[in-house]
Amino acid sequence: MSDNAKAAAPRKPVARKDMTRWQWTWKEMKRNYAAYLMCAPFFLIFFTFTVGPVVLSIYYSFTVFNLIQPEHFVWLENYMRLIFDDDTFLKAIENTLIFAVVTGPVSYLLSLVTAWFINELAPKIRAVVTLIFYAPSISGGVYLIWKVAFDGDEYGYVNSLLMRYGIETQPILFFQNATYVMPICIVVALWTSLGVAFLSFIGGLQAVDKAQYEAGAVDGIRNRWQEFWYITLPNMKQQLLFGAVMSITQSFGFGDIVTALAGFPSVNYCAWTIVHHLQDYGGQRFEVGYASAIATILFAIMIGSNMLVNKILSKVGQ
């Protein structure tokens, strides 16, 4: 065999006999070094800006640190203070869980059902309708629209309608009344929830092989619901899991919506969330250790939620 033929011939995978796991891994990495070099920039950025901050946050959560003086360990004192001495944090957990339980599943199902509906349309119409539904999630002015609609004087659209038809005689200060703040923020969150998960669902629906539906009809599937459950959803497990992760992340991080509509803090802390508590101690009081403990608890809640959803989605189509 010529030298050029030897160079072009693919390298054989390394046999794993008589090797430890680490030896085999190292030899495989050397054999596929070009692929690892191409992935290196992504992994460098990912570990620098994602994994690194998470690890540092967990580390600082066991310390007292104010960005100026050296940190010193207090171990579980920050967590004990959060759970037993910080009533505002407990209120933040309650509000966050309420918001997550309401908006997370609803936005997830809304994205899936809307994507399924749009997928039935003609291609040109589908593109236009997708843009219409997706636009609120990327529009920076959507909060302004809702703020104007619920403005606390007679020029606000909602107050204007209520007073015109005699339902109210005085304008309602929606964002200064604790009764209305959370429901309005939940509605706005649902309005903007058709984001990345929604697009992934549309992509997953379009990737299902149409021949499977014909085979399903032969095997006894008789209606669209059976098609959806036994054919469509099993073919979309990756998109379903991705959409679940994005919906959970979005539902736990709705602090920007409350801040834009009701201010920071909201009246009587009625919509105060874990994200707000984190921003308060980390961005304004500079109690980095305490803020890191808040971030670690939020991270643990989100990981637990993702694991639960992953377990539930694993049963889809079974």
Contents of the next structure:
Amino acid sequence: MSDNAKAAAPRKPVARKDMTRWQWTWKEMKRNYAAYLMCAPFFLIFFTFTVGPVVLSIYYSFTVFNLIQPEHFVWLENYMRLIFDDDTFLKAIENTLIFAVVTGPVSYLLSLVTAWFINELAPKIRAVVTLIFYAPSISGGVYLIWKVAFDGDEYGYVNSLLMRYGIETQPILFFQNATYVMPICIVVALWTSLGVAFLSFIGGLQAVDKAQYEAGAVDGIRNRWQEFWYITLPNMKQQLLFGAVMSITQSFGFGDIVTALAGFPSVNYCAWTIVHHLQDYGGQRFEVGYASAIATILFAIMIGSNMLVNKILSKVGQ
Amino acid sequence: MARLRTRNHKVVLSRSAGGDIGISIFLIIFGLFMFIPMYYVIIQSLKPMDELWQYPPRFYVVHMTFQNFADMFNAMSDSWVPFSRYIFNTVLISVVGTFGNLVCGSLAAYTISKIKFPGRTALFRLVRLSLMFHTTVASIVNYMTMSRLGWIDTYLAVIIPAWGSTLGMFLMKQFMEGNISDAVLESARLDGSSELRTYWTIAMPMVKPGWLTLIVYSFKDLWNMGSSTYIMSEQLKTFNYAVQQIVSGGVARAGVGCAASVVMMLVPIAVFVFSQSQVVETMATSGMKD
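Starting from the form predicted alone, produce the coordinates for the form predicted in complex with its partner chain.
The complete assembly is shown below, putting the previous chain first.
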């Protein structure tokens, strides 16, 4: 026992008196050195491959840099070029926003409504139904089946259906026609979008205390819609916020699906997004400064929309 | 006020038939939209050649065969790398990447949620912020980092960054917050248990759902990884890359493409099915709070 007591002694919290804030912090840091060591591996990697690159990208976005010569500072030149001199980029911004504004909220609401409807099923059935809705989001490249479905010749399933019922006489070249590319990509993106947010809602719904519903019924809640509004939603506010972040971030990240379906670049850049523009300049042309400006704008848009939506959502129900 | 209905002294919640029907219709239509493509891929993978070409396409299979799965191994014959190598690469990357993410992530989640050290809130806020943007924005600098480290065209370039991926760690931290009692940890510390030991023998066994959730997400991301900008050598490329090559090979490989897609999707689905209830339990604590 005395050995144990001795070992425990140095870890006792330091009383915070007779010293400045910094002295206290330093003492606390020394006392908890083990904590820093334990989280070091994770944060070392996190800072090297996520935080650091984002910060550096912001710096590089003010420079011209081609990986061979040292970078030189050009202030806002890259941004000027992007906004005033790069029509493809403006198209990319437009498409990105359309994508995000449609898939983000739609995916969010679909996740919430579906999770809510599923919640009342018997546990075994609920598990199966959850899997059906969730599976597309975890099954990798299976969305390529949609490419087959919308194939441009008469063997594409959609074309064959349209022609069989006489709606069209000629097969439609879905992925060569700017009118169809974006809507199809959005549908496929939605198909894969019941992911983390959806599961979060399912988890949140199951955690709501059942007694509250009974209490609600006693207090005069008359139907399931009122119950949802007055009991369920306020109870799962944390999940609603988390799901929003997941849905928004996801809605900016459908570039791979677009590339797989519509090609790189898509016809007339009709589904060209900021992510594609970034891949083009960063991965293929090695204009690091310019690509960093694109990355910084994308970063700002994602963070900005997340902050905004979080602010709005956290006001709901207060 | 509506009359309160009870059965066996329990309150029966009021549910209108119209609502039930509406909800069922929604679930069935939306469910079919989600399910049919998956089902169709599976059905196609089991069809023999002549049935694959039947027109209009059929949603059932008459003579079931596993030939497509066998042919899968010859489908990449124009590549000098054996097909099993792509599978090996994906398995290696997924397993090592997930394991590393579990170790690093759970250590970080534990320290941040259960040890009060200066800086923990700031670190966690950064992790939370990282959920708000896509890692694509880091891709340019990451390429430079990788080439400076000499990791281009090695497994390290795809495995190591995964060790620091944040979603699993974030969920685990939120789960630990509510599911590990501080009193138990405190008494372990008083008994002289080191933090590392407390983490391993006391905290970790209490948060198995958190583990599994981290594994599910980390594994899914790595398993589904396609071509990476850091990898050029054919012998280091992934299964998903090979599947995409086969599928885009066009009609001649339709059945094989579907077979490969089925293998591709069944693994993460199996991992999820195995851990579903625990993942849902973890999700009950998911939230954006500090």
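Just so you know, these numbers come straight off a predicted model, no measurement behind them. Here the rigid core means the biggest group of C-alpha atoms that line up within 1.5 Å when the two forms are laid on top of each other. Positions refer to the first chain, counted from 1.
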| property | result |
| --- | --- |
| Is_shifted G283 between these two forms (CA, 2 Å cut-off, rigid core) | no |
| Flag for L37, CA shift 2 Å or larger between these two forms after aligning core | yes |
| Threshold 2 Å Cα movement between these two forms at W24, rigid core reference | yes |
| Per-residue C-alpha deviation between these two forms [Q226; rigid core superposition; Å] | 2.7 |
